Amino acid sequence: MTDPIHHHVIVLGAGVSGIYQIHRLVELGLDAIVLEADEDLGGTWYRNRYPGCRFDSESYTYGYSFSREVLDEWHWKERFSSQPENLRYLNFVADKFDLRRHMRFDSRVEAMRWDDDLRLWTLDVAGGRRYTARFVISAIGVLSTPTLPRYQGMEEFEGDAFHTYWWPKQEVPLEGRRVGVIGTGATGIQVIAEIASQVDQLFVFQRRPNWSTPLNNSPISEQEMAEIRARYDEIFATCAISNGGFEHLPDRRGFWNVTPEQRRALWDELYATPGFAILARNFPEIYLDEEANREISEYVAERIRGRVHDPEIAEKLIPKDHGFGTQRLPLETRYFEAYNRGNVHLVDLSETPIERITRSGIQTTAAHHDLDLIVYATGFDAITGAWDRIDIHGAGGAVLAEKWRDGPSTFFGLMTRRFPNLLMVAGPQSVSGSTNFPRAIEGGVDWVTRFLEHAIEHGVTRFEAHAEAEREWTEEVVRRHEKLLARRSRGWFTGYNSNVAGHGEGSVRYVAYFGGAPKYAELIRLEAESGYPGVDLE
């Protein structure tokens, strides 16, 4: 190991959130800097590259409201952003405000170890670099660890093979090849509708069915885009009071006072609508009644059967076993008509399972499938999974994957207590999870970046979560999940994940907060107005 080198503030991930805190301590004239385990900033959007990634929150509130300047030069070119584009608008925002500078790439943390005597966290980066804090700010991101399936013979594939996350940078050859796509979630459902046409034969293999509606992307002219910058105030404003944080409201008419034939007229209307409006702008009883959902379940599966002319394969691309909205929705573009087309071919997992992956391509109990390129669109361990891969050891030798073995506890999803100086943008327990996530991080960052403030002002060296303010906080977060209809679903908004020991049948973990955004920064906006009478100040 080298000497440590110390900066009064560290910074975890170069990513959404990394990059609007950095900017924020660089305002207040703080020497912090930024670790980033890639070798480029952008998180998500750097290293998720593979076809069809994009936004499915509209661009114009995924973007950051922070800066009037960004708002007015950034021209958005699609509703939903692809992920080229996605990726040049992080490194505009970077550069504009010149926070390169403060970032230090191919630095991934290892281990962290807390010393209550000097009061500093000690961090040990791959490659032998040390650095040390007093403070650390934890920006690492909810869906950062891929996870594989553990099929037997993975490694003997001689073809190409690789989980979306880690799409390599250079063009993959399609046209022409046999692929096969494990997985039909949220990027599963992307990368399926976009090579569909582009190769000789394609091979669903469909573990579970998720419900999916309509993207509804479409170009963003140069009138439309000046349009949206006269109304961004409005916007933010809107997004503000939502419950998801989107610039949609829902119909508080009530699900039982209007007819089924009103009903059907919204839904028919929200279908056509882009984005997340089939769930922001539905009748809330859908989250919370059994009746409620059946019916709007209903009504999207008659609509996935209008769409694929099989039968047979409509009802098993139709989910039996959770009701639509219980899950994270995955947003889609002609997914459902890519299996009208002779070179794609559904293998239902539930029917036929994986016994291994062969020399050549996957083996099922009924047939042997060959291929050319394997795709892992097997999703992520969610919210946790960037912690576990890191070695975290606090005040008395506590140590952070223990405690969190069944499931993360945290003050707000910004602290943990027995990790004193450690703060967490976007972290477990927060509303990060559950909400469009630009909107729910700069209101996370701007509150870490003040209480920080607050603590420097007032010569704080120390600061940890009451245990009682930890404790109320975990079990307001369990409150107001099993007030929900998903905490029967097996989505990783529950933390299930069948890739990862200890999180499938039978578990489960509270990992985001769904009391709503507008609710979530009432509360934290009262801790902070009070003092923070929640956190032990020294």
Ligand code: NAP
Contents of the next structure:
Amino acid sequence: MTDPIHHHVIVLGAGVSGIYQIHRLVELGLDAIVLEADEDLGGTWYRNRYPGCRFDSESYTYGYSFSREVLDEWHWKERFSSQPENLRYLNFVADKFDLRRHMRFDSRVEAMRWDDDLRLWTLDVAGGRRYTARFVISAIGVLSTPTLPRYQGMEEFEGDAFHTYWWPKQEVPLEGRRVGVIGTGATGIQVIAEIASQVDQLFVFQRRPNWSTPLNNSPISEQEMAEIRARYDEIFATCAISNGGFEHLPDRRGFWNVTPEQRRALWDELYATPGFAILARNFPEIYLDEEANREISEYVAERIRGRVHDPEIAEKLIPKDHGFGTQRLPLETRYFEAYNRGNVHLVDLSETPIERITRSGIQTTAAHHDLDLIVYATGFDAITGAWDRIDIHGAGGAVLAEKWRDGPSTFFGLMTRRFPNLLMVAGPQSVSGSTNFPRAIEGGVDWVTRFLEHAIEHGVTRFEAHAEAEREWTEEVVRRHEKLLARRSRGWFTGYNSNVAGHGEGSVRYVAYFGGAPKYAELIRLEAESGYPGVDLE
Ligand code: NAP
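Given the form predicted on its own, state the structure of the form predicted together with the ligand.
What follows is the whole complex; the chain from before opens it.
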């Protein structure tokens, strides 16, 4: 172990949040670096290279809003831009502001320890380097810890097999191959639709179906991009008053004040509208009222029946255990039509579960499926997973993984008590997990930066959230969660993951704030303007 390298501020992660965060710190002239586990920047958009991977937020609402120059110079080529282009965009921004020189790659932080006497964090990086910092800002992402199932025999499989998050950089041959995809979340749905026509045979191993509606993607011409540029202020202003951070606002006529025909007319329009309009422009009652939710669910089910030729397959693709919009909605491009192809086979794991992975494929209780490639589209240990993989010791012997064992508790998702001088961008219980991510994280980064500026200006060497403030915020997160029909769903929004011990059936983890982005922005703004009453500043 060599001598520790000291910086005043250390940011963890060079993804969408970390890139903007380091830009703000450098602008302030602070001595700050980013430690990034991967060999390059980009986070989510560096890692997820699977076929079909793309935004499902409108590209021009996903991009950063902080720089007029970036807005003027960047041309989004598609309404929902694909992963290679998104990674190019993040590199463009990083290069434009010369941010790479503040980034240290191949630097996975494995442990962090707070020293209350020196008021310093010590960070241990895999491979033996050690850093110290007065302040740490984590930007480690909400979906950055992929999880594999725990089937017997996985290591025996002799073909190719990987999680979608680890899709290799080099081209993976698909033509002429027999491919199995396990998982039908947003990722599985993108992969399946994309590769169905490329592979010889495709077996989809579905445990539970998901609701899914059309993405309605299209190219963006030079002229359209010029129009978007001229509307950027208006677009971001709309995103700022939308609960999900989108350019779509809800229908406030009242679900029960209009006729079923009027509701249907709206849904016909929304089904054909790009992106999350079907969620965000819908009647808010569909998230709160069982009857309203049943009606929209039946509408979407009918659309699925209209697209899948085999009625039995169509029924298997329609969720029966949760209503429309109560789990994160995957958006699709001809996903349902894939099941009309002769080479695509739906294996319903609720009827015939996987028994084991074999040397040559997947054995269910009904049959053996010979495969050349197994794609695990099995999701993430969401929101708290990346935290649990760092051994974090705070003040007075507190250990973060223990504090959050039964679920996180935080102050606005920005700090957590007993872990002084640690700020979180897109932390658990913030609004980032439940919104158009960059819209929320820009607000988070701006808040964190302003807070640090305040702390440094006032000679603060130690800060920590008040116990009462943290308790109140966590209770508010629970209250918001309990109002939604989504409270009963089994998706990552509610902390569910059957592949992580303690996060499966029966566990309830309040990991995200569901009060909407505008409310959250207002609350954190008030906290700052009142001089941070929820935080002890020493
Ligand atoms: P996910 O939504 O958690 O889906 C995981 C899938 O794997 C589910 O269908 C799940 O089934 C299945 N699964 C998990 N463990 C299994 C097991 N042991 N056996 C069989 N099936 C198993 O994960 P994801 O699809 O990667 O999506 C995660 C999030 O990433 C999305 O919700 C979204 O926020 C983000 N994402 C965004 C985009 C985009 O912006 N364009 C694209 C992709 C992903 P159960 O439902 O039964 O648990």
